[in-house]
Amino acid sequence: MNGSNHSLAIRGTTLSVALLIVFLTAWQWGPGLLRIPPFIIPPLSAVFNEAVRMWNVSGLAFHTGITAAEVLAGFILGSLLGASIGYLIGMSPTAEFALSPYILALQIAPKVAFAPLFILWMGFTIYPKILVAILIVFFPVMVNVLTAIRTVDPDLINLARAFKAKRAQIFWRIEFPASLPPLFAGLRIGSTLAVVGVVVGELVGGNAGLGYLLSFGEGQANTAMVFVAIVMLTLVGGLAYLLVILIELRVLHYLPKRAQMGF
């Protein structure tokens, strides 16, 4: 990293930390100054105290672990399925013609509607939550991979064919490497959407996880508990996103740093 990029990173980090401090300060004292009742927006200290109580009494660590495991499983399976279908229909016009109507119908159907159906089929287990996450993660990953395969330079493919390259060689030498940046862009989106899918499943029919705590806090009119669940869900999603970025930096090490870290 040169001096200019290093200076830019320092300024960006400093500004980000300053904004966080301003936000936390406003959260702590803003509701009181604006005379907002604590049952609507509790101050930061009340949320922190509730988090400590939930950690010691309500099994916050256990529920966070359940949600994180469901997010990881749904994200991995949804990404693998989306990438596989994206490569398949990107390389085969016949497969695209046959599968596109069904994939489009699956995407149009609201994912929330599938959660009660999955619960009826599999009960109050982790599987309905993982399935909803798979459905949500699948489409952005598939679309990014499909778009990447379609935009590969045809001259490169024709050149490879002129040198008698086999179909598998064309895929692994040309199409797959070209699809990696868009694939990781889809994975970034999928890592956050996986949290949404899991929470939807836990809200509809969960007996464990942060979505369950969210629903329980709502039923108890415990606003601080709801905020704690939201913060923990944000942390889970942020860690999933960070994991994708770290893998991307390792795999796409040949790209400029700014291109890798861009949102």
Given for the second form:
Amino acid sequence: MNGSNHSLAIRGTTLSVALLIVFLTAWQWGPGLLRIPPFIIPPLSAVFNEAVRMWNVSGLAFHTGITAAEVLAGFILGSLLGASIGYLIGMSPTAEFALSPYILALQIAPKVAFAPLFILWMGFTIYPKILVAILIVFFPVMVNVLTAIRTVDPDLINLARAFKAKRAQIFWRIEFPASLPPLFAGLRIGSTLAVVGVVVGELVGGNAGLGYLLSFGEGQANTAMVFVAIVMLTLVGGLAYLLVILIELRVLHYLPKRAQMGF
Amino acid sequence: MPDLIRLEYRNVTMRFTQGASRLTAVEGVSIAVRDGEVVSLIGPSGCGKSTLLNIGSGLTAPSEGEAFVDGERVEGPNEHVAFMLQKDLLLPWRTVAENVMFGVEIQGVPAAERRRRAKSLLETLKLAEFSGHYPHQLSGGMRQRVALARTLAVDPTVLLLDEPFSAVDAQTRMVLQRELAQTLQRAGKTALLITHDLLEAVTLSDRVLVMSRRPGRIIDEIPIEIPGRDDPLKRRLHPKVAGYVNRLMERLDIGHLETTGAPV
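Got the form predicted alone; could you also share the form predicted in complex with the partner chain?
Zooming out: every chain and molecule, the one shown earlier first.
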């Protein structure tokens, strides 16, 4: 079984790399062959040159750093908030009953629409961007934790109770560890959503971050710059996602390997 | 003290209210299990057997009557009783040894003593080499052995067993039954075993109690007069077994309509 898994990994990786090469080739020569002008789709080499130019002249590293810092801050704070509220509500059916309509309403409301409001409140600083990210990360994390707490096998709780477990012992020994796999599923979603929140905040107002470069490039009709910003945003999001996966692999090491793979 | 009563139900009645309808699960049940005795409780699905287990372990209070363990009235969960269900209830994030120590850990037994007990139980139940494994790496029968070890680790005087082997395959079940029987015998534990398996009831017990359909009452008591309670594999070959099983089938009305296959 291990051998077949191994060969699957080799075949899969080969195919992935092949797809990447096909994609990059198509990007480089496709637009020219199809007579698509460079201001619609600039070829790969033009985007690469633009990236080098931006790195040297436009402070690409600085803007990427700002965005990454906002994403990280928003993601961590949003996750902490979402998880804490999820645990609190999960343990109090009354609180859940009372709060559920508001939670639902806030969940339905498009969080990115709050971005202009936050900028009005806090100006062109990094804080409104972090706040949008917090808001957007909050929900998937909270909902996953809440569901996890509610679906813990009551027989497990009874088992602990039969051993005379106190409420805190039931939480720390059963409910909390049982909630970790869904929590991490929420964190995975949250890590990618944090980027969305930050970018929207930066697009709406400010003079720093990849979102700012995005709208600056748009204003200059510099399509290559827009592409560079998109690629960098994807990298930032990918790194955040990878970070979650790495922590998850450590924390949930007891799960069968199959359950940990996949996205 | 051979006649010491370890577990006793005195005139226990349990009613549940579900919306407008009231349901009597068990009615006027009195059971007394002596020290070291293994008693099986058998009856149709939904006759309230598991309700009795919950009352005995102090998880639910009866509507009427009372339960006693070691002469003390059961007011809530207590150290004298431990239960084991059809589900192994192993915690997937704990290793086998850590799962065995779960109960003693909650009860605040010192770490060294916890490890000592886990080690000796894992050795007795032939699980020593798996103590560092996680539950998902074990077979169903092994998981159930771990659950048994966890139940025994808290050193209860009374074990309440609710169809502990009904989810494992027939051959594994026979092996587990023998291990349970030997363990109970060696440790001198008292046990109330709830089962659907007539042969399991006869081969493992000193006495079999038969419950009626809902509302559950005790309708028969059959002492099993076959020697060698610690070896159910040998015991099941005894010529008297067929007679007991036959009597149980009659008492449970098996072969007539609606007695089997009802959902739990």
